[in-house]
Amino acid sequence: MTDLVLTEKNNQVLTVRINRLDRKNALTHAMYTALGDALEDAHADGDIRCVLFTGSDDCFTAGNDLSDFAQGLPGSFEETPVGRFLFLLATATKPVVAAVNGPAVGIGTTMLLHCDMVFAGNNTRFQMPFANLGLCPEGGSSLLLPSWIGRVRAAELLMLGGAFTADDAYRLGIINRVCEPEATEATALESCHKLAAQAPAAIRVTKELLNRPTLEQLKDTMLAEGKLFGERLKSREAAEAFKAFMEKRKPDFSKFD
């Protein structure tokens, strides 16, 4: 496990930090391997009854890291080390929860899609900026970002890609509570605890049935998506886009059709 991905079992708590505060958070190919690691030995675990993912009091996520994406996906998407993680997380049997500051971007947002419960502190800046990038979404939220929050809030937020706050999210329904910053966590883990002392057998039924009717078209999109993003990160918008990033610039798409 790289250390820029830390866990830590307590209380039958498994806590899944991400550990890369000097680039932001951003998700390397490593560390969505450790990522998804972790929630393989959570399954198999049966000492552990809940998984809580976190970041730092500043930053949860800046989203994949653009130099180690640049080169497109090794594989089919559910092979790669981000389909991976995505797929364990859609079909997590144990409840997870998601403690969010900072930077919630790309996947740090449609992450949470797949969380049970996410508290978020009140300087969490929420942003699916795909398009911005010319890729596409990913992680299931065409499918369940229209079906929680209606198709053209969701269309303004994967289209246009701006940027929300978590009273936005709390509005929208895709967090739980705006907590302080320095309580963010806290706040989540007395949840975890609370669904760790309930009967485990009937959480992970609970969750069986809350995620059942949207399970097999979730699994669906996620490929279709995964395609798409891997074709996506190939293209000359996606190229521009990149190149832009580094030059601290904004894209050009005009020449583009």
Given for the second form:
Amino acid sequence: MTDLVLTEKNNQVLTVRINRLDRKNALTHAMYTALGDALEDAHADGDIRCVLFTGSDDCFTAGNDLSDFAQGLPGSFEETPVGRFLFLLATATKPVVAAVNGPAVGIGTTMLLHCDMVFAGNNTRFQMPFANLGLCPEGGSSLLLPSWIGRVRAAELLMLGGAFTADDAYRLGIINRVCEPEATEATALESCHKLAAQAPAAIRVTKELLNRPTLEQLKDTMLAEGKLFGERLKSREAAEAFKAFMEKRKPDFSKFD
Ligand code: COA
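For the form predicted in complex with coenzyme A instead of the form predicted alone, what are the coordinates?
Up next: the whole complex, starting with the chain shown before.
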């Protein structure tokens, strides 16, 4: 159990709140376990019809805890807490919605690719800085992003790893709406309650059909990404990037070939 992930059930909606603000909601192994448990509970609880992932008005998540990353993955990717969480999210049968503000870094962006609807505050800074950290894409992003937004735009976001705004994300078609930050959660909740009031089996079948064309390829991609990600975590490039983050400087990749 961790109080860094809070859950609250209200009118058939399970709100899952990332709550580690002093670390910009960076996600530890224990927090991924809690996020995965929340998805399993939602699946098992017949009274829950929709899951909402959120953080605060000014922070969704700064992504994986970089000190955890520096230790490498404890086991093969799909068995790690992050791998378990991502697989549960990608195969969730009930609708999943996200309300995002502030930093949505790394998995904070890639997990949104598995949500059915995403609402973002105009203060959101999306970023997938995997290559910047000597790492590689994860969470199925190397499959889903190019097919949704186009190969060259996906390459720019994944290779240069720059931040982009909620307006950019809206233009790219990866979020539903841009909100005032203090209204993001309420706006997302409104859609959650609408989803919860819909015919539940019809929603499940609709979700299944939306996921079906890419599901097998997605699982295969997530396994391949996970294996490479685990290898990259042990690389000298990643070690330099993590050290640079701790020392609050830019990484120097000039010595690597
Ligand atoms: N892992 C571990 N600690 C993190 C973290 C992370 N991913 N992100 C932020 N923190 C810590 C910072 O080290 C800082 O700790 P300190 O107070 O002891 O110095 C604290 O959280 C606050 O972060 P700070 O960087 O001061 O906040 P900011 O508002 O200036 O910047 C971010 C926010 C998200 C832009 C910045 O923290 C960042 O780039 N974080 C790393 C993101 C990242 O690379 N994630 C991995 C993706 S794969």
